[in-house]
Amino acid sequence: MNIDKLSTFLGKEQISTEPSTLKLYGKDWTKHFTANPSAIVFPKNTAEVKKIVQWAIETKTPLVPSGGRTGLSAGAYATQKEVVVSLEKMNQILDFDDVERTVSCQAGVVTEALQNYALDRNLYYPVDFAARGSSQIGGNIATNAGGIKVIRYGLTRDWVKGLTVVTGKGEILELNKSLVKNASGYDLRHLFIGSEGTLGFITECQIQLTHQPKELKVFLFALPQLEAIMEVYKSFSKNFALSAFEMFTDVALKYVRKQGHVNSPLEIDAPYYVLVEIEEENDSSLDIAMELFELNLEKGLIVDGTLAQNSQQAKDIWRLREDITEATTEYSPYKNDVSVRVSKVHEFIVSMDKILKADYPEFDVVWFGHIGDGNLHINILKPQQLNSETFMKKCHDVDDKLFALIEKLGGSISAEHGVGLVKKPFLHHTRSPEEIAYMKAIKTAFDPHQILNPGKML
């Protein structure tokens, strides 16, 4: 592969074949794959991305986009000597429209930086998740990231007003241009949202901001049985526009507490926990929430609970949920994030939990999820006595049963981390053969040379 021509339009510091750099930028947070890129390039603007794509077409070089590399479906892995295009140097806020409350930025802007930019203007960017400090807005768009506030604010898709992209043909497209109304045909912007870098590079975006919420109240409840989760959800969702409704198990809490960074504020242990966040919209909001707590306590649906009394306590409660991924990383977890309709959540958890306990009793399975939007995360931790090959084989056996159940319930094999390499063999459980054929045709239209993130999704 001849990368010398790259130096005619990129600076020396923008090209690296250093082994440590290759290892770092050639992967994401997914385990059980091996990074093997040939080079990493760091463009600083859309024009440079266009030149990189044109070079790739000329040299028949596959390209892999790289953002914050926080994905969990191996969507940012380079395993076949591809050139990785890191967008981390494209990290500038470009413009702010204080009339429309929209911000224009490059794709490499970190999620938390965008959130803080909004807060500095007394505004709010509500798409939020534990990886906010390292994930990048371009990657969020490419995977249509969800997170902990979806129940109230929706997905990344709902906040993208416009996009600038470079297609696999080396063409720059400006999509929607931040218009509120645009009834002029196909909205190509939405094709690129969730496309995982298979159609083009997202280089710039216009993001809608909103008003800051009123004071948020965070509750933590201990539940004695699985059936109580949806009952508590129904009681609170009927009375509040919930900001979050998160579930995790005692197994998940065990690993978080083992780290020693934060402890549970509850006196009673239970098999299930839910974190409920509401906005204190008026003077009676908190009184109603406490009445619901007491009612659920009387019914035996809740056995213990607490309300954060200040912002630090609220952060500590949230850490019990958000630290789960970090707390289980050393155990080489095999991760699945799936979704079903909210009304099917209970049936799904009961059925899948029964399968796991009956067929795989040696596995420590860490459950947590965004119950309010039907998104469950299932993390299987590798037992010490199993080597990686045996462990992966067993996990793939689990996948067959898991995705068959997902298909039966009309759910999705991937709720928010994309398809990548991990979920590609199972796409047929969520998409029909006709849909997949159309997706392949769309891929070919935007990337006729098949150089963009090859092997991912399709």
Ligand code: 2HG
Given for the second form:
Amino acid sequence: MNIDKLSTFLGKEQISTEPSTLKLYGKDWTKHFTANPSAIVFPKNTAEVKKIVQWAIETKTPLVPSGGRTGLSAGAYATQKEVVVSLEKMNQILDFDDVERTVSCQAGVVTEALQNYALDRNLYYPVDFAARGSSQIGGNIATNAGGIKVIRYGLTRDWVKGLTVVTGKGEILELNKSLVKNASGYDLRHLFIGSEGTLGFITECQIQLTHQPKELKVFLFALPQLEAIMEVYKSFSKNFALSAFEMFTDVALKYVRKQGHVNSPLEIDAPYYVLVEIEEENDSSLDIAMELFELNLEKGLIVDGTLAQNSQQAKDIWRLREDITEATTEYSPYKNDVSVRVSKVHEFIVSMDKILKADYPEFDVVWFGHIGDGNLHINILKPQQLNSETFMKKCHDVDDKLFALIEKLGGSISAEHGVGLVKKPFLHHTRSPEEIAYMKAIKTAFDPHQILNPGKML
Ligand code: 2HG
Ligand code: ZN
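So the form predicted alone is up there; where is the form predicted together with the named molecule?
What follows is the whole complex; the chain from before opens it.
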């Protein structure tokens, strides 16, 4: 069997065909797919990844790169007997450069470990999201992960100074080598960021760290109507470089409350909630924020609100937003993760609300997201008695309308979760035929044997 040849360069403990391991590593957090890998391998360094790719070329074996498996677009699923290459044993932080404040890591370093490494040096890695405890930096780079601080700190892309990759031809490339300035032609590093494992394996990276923010203040506001969301956003973003502006609905809150871990600190229930986080940059920051809160209350744009008085209260407010995914996962949600430019958010949410109300009257629809950067998550919960196939068909019927709206507004069918298998049929709503043709040509240049994550994205 082909797989036996792997043991000529990998240890026994680095290869598994155990059914329970196949099941676990053959998938990510996406629902409605079935894992079916033929083996899982666990390389320990770039040289081993290179050998695995060479073996895959020789044996014509498709490979699926796998990180923390927290993806939500099935980008890390092996459904066709592929060999899954888990980077989890490549979890070492290799070096810290205290002149540049950059850190070199292997791809399997967990996001939270990197954040803590930065904190230990009085520094900050600002890309953050609820899956921080499991997601890995390589996967974050492969999907250009966003999360809750994009509005202030940008995406993963903005923090990657250099990459080591193994292409589909089995070559090792060192891209950008941590340079700040480098005008020597195409920046191939950026092709690999967000490539979802279709061009090569990201094995090591250099990540920029930054200074820690000053004290963060967290508000939770209850809003009486849809129209208030962007009005409140405008009033706060005019006065502050916001570090987060997140929204969720009463339906989302209902599921988080049901879990029983955390409750709303507000006295009044409302259809919409926003979480606003600001950095207390100077002595008057908090006064200005409180004045804005009052003003919005007077205008009726906010009906209730609270400011976290300590870090525990701030954490609890954040949990109301961050726990939504976990609180709804048992309902096998069908997920959309869409974006429009920020100035179109209002038009988008008003039209989207109409579509959802008209087309999903029988389903619980949970919507929430990073509305300050134009990204909305729409989760349709599957009623228990409905089978997966019928449910998915209904979801796709509505997708047509939703994506037509996205296309009209010049938005994206995937803001931060990636294309994977889930959004592949809809890519044309966001990318022109010419763009898709260039994407395919780029894929072929780096992976001429089509062994890397075949069937994903394109
Ligand atoms: C979040 O923003 C994640 O919490 C997950 O991107 C979103 O579950 C989702 O749809
Ligand atoms: Zn998100």
